[in-house]
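Just the one chain here, laid out as structure tokens, in the form predicted on its own.
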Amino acid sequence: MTDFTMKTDADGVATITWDTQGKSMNVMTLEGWVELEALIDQALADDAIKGVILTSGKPGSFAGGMDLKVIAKMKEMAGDNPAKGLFDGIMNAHRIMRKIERAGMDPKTNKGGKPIACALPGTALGIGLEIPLSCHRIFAADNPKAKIGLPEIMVGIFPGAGGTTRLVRKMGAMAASPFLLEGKLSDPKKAKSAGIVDEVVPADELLSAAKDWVLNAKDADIVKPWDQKGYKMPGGAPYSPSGFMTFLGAAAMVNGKTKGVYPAAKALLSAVYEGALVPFDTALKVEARWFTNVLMNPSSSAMINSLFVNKEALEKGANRPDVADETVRKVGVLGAGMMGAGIAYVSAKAGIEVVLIDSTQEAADRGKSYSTGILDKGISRRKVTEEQKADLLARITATTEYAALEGCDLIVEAVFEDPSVKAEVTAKAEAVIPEDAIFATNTSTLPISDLAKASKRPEQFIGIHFFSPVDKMLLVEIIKGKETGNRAVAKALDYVRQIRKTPIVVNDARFFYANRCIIPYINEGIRMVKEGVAPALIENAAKLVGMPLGPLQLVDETSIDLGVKIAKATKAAMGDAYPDGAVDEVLFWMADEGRLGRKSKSGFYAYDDAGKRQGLWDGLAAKYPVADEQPELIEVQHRLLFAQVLEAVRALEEGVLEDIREGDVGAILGWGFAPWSGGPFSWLDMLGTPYAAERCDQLTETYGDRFSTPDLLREMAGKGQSFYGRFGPQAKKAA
């Protein structure tokens, strides 16, 4: 079976058909262009052939890009030297789809060549975009579900098979900015207006309106700009007054956002540049020269790791119980808070029918408002119709009456975070539900064993706590109770699948996973400022690191009178062990002051009427001056990544974390750790264990036992041995 077959029609127009074996959506493969060149030589030389359509034999898309194994596989085949195998690669690549562009026609008259025209059925990704770019004329079919654009600086790397080259030289930088640097996707009207595809057309519509292009195309339709004499880059080339001024704002504004640890956003726009002061053909050697640089850095595979491949295979669901499937058909949700109404409106937008409870009617048509707000804001940017605002409310029943739970399969408690309000409703909600119905509380902190010895099942009882925003936050942790079964995972697994987040699984224990590293984070950053540690350099430390907020902005936005109350729990569980004293000193402090974060207009940084922030609060320096010696920026730096990663490693040690493609997965999602990374154990691994635990050593002398050596990456060091090595996927097949 071949991935690309050809069929020529009695007009003399030949249809390649892309249809990659035992995948839904089409991917490219080292064979796949072999197969697709070998059609491509066979429809030039055949005198009979008119024209080319590619197109699809999947129904609803073209392709989803590149198959990532490939990169792994040309780095192999290179033997010792892997940037050549990359080069090599992707410089045939380079070279197989400007025969798709120069289609055969005379290289000084420009004449003489057959149309290719692509037709496009749906979502054209990566590389199912980079080869349309190659192709003369470019038919999407109307489809609004169709997703269009090259998405590889999301994953930490950048179109580098001529997507980059070809789409600036297509629309100009500025215009293709948005689609390169930040990975727009665009519906094919969308897509259209911008200029990326030339028409669209009817489903039913899109091989006959490409045909009836080939037929009459011209030697002029099928030349391509660049190709012309005297082509000019829209908005200029980067020497011209216009030119300078646009690449002078990317530079600047990719840098402002990336704040320089994101390299392939930084080779992208190396890539642009430098290809836009040559010919056509060196741009695309340029582009593979920049792209192979980025392929070789230990972020880009880090992040293709975790954000893709790890990704993918959770959501998949990599680590879930054999049982039998767990589809939600009908969940409850009670409590219609915050947490509550963003839980109800992610299931009835997945096609779940949803009973949200609530003490008081109000309280309960309250929650289901969210929604509504939600889809009107939808409507206003024309991404959601009326009939699907009325449908989505329709599966959401907002009550005060247990008895509407009859049926559910699941229930999602999200009531506020205490003990015995959880029990009430544990109990309120049992004494309806069917028998085999699962229940899962959403909780950040308190123990799910402790809480399941409320149900007359704690087999049938799970965390399952959602990040707040709930309808933006992309993670979702699964926690197993001492008691929780099998069929309690898979259902949780399976609903989260359902509404299309990415899970975690991992065991009971204080603070879970999330919370467990990234309270260390937050804490580290406030022991700084009693040190008289500059609250500037903290935050921009950590920006500057990769982390999403400083940990002061963060506290701010989480607030710092739950920080307060989780300090206070913290205590009294722990008793004399407490290692963060030091810490409550300030949080204590600024709490007492009425500075309680963002929803106070006042925290550790200072907000005008409106709460934007203003800068970092002047007041902080009167209470806890600045030192006149500050520390070495790559010194917080450290402090501040290593504070949450060893909590990582001391989760997979306690068997908390069971697999580290979730650790890693769920820092990125969870709380923004360093994408550039790949996660904790990602970072750890380019670091080397060697290093990591010498730089602990180090810390732990300076500051203290929270930077202590965990045994594991003790004993891993001692080896030389990496976590993917030791924990990853492939170590664990061999096991």
Second form
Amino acid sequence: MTDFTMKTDADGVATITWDTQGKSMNVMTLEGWVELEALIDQALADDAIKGVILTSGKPGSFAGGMDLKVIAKMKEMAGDNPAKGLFDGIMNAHRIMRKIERAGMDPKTNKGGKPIACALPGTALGIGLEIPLSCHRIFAADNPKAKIGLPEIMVGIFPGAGGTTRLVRKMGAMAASPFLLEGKLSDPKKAKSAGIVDEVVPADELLSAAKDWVLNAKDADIVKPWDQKGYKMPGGAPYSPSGFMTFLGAAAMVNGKTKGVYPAAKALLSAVYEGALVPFDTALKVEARWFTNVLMNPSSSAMINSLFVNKEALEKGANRPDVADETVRKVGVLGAGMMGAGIAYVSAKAGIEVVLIDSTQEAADRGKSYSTGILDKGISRRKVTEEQKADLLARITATTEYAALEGCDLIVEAVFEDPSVKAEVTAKAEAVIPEDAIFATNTSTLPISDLAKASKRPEQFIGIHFFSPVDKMLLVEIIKGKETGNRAVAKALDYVRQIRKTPIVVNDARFFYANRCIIPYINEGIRMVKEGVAPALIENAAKLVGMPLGPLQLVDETSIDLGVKIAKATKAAMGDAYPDGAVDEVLFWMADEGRLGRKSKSGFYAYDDAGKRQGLWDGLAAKYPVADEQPELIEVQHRLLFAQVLEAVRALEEGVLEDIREGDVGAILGWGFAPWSGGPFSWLDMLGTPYAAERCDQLTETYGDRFSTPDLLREMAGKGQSFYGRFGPQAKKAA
Ligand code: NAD
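Which structure goes with the form predicted together with nicotinamide-adenine-dinucleotide (NAD), now that we have seen the form predicted on its own?
Up next: the whole complex, starting with the chain shown before.
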């Protein structure tokens, strides 16, 4: 393997080119480090070489980051002491980057080093920015599409290869915080104004500009500020008046935002704070210790798996049937309401031609104007140009004429949630569209197999379930009806890939997957109100365990009358087996009181005239008094979490879910299930199935059969199995 190669020109400038074999973007591997170090050693030792340019052989990018599988490898290699393996591996990377940074200069005089410039043709993420930060000057090509930053925090880790320590020392803790704590990415120009890169130059001058600098750099130009005498951290060290305010504020802000459930955010802050109090090399060691600590935390491996590895695998078609390419060219969207308008926008944005149909021209136009609204907002924020707006809008034809659907290879139906209306539009569309077109419905509650009865071609009929708001939500749930064929699944997956969302594929059952799990969460919250649990305890317990919204706020957002509608329909379908009478009492009473949630500016919360949430409604206690004795926080949290994860397990047991990765990724992206946990199955694995089953038994005894341990979980508990051990991709491959 040769990911790194070096060539020296007649002027004595060596160019090290990074070109990871078999990948479209560079990623750092264990072998890569060895190669890079060998070339740096060679360049530093060779008297004919005056300086070095480190660049990439990939057009448009420098590097995408670390190969995250390396983390697992380092742990494995260390046998029974994985933490040591990680720490040693990280320190080794620090040592190599420190070698680049010091570049052979005399430790006392800081003289005699060789200039090393980094030339970024484009995107530089994670380790792909940490390595440049160890170089003496960073040149970036003026490539507006490039993304530069340290997104590690988004997958539950933090920049642990010197990025944290160097960025804070380069720009100060306050200025570095959006890049470290929020994983903010910038284009080259913004990265330069923030002080992350040093120069932005036209793409075709990238290497010559870097070479010019290398040839002209003086000793003083290559000594990092923190290696100079009298270095002071920009913005102040922790125990200076300004630094004190920064660090005090940051700790409070991070805890407020993360509710303390994300180990990476805390560890990052500790690394920054402790690192700021000690010399640079010690700070790197401190960073390495905290990084090891985070990597050893089960939350970060679960987050890496669900939010990175498995999410990417699903996006790349891990569950796509093996049929030819089904890229969508022209989509017909039936119904230009809230969902249809959003579906038209995301499709047109992906370059797909869209025909947007409603029963009146006015409604169709209103649907199209939703795109105009988003684009205008983008223009005012300088994210969209007038030209892009015109192009995108030109792709959407708003009409009442079904004849316009001619040539559509995909239909997405989003008319009223009424089987007869859906049947009518299905027949009308099928009369026009090509024989081989795929017909998808966006229904949220009606069985796909029933709706497919209105179709002439049920094997070409499928569910593509979007979440609201369509342009923001990242997940799309694809639902196979009884007769849905492979080509329909492939079409749906190819479409979701085109619109850059993450798909899960599930089988047809009541509420499919996401809504099936989220409804019991809301219900459990409402049930507790009836029992006299303090509403503030319910809501805060949910947030403190990482749910984005408490159950009462969530039902206010989705509306209480929708809850009533779903409850009535479910009761009608389930008859005596219906378990949620206690919930309905509260829900129906709220609806009778006209408290329908945010849209009526009154619900479990109070709202001001502008619809802004003011706090929990104090009138609730008159009807449902708060009990004198309140449950423990963990009890409330377990009720709220188990209500969801047990549905996920049942969905797996019943074959609605076919892949637990979809269950985990879908839960986080679909309804924000405690992302720190990696999703329902990762969370159960963290607890261990024996404890999870025992806990279900206790909850069942205290609160009733809705918590009863699914047979599958009981069996796995008996055998000491984990979900990923039994159903994960490795297990599937082995089977
Ligand atoms: P909506 O009421 O906002 O829009 C429905 C649109 O369909 C309206 O513009 C209506 O004029 C149009 N329509 C009705 N009959 C028609 C016909 N015969 N021909 C052409 N157009 C017709 O509803 P919505 O919230 O956009 O929901 C649409 C579908 O999406 C429903 O099946 C719903 O269950 C599903 N869904 C909704 C959400 C959500 O959060 N709102 C989420 C996922 C799925």
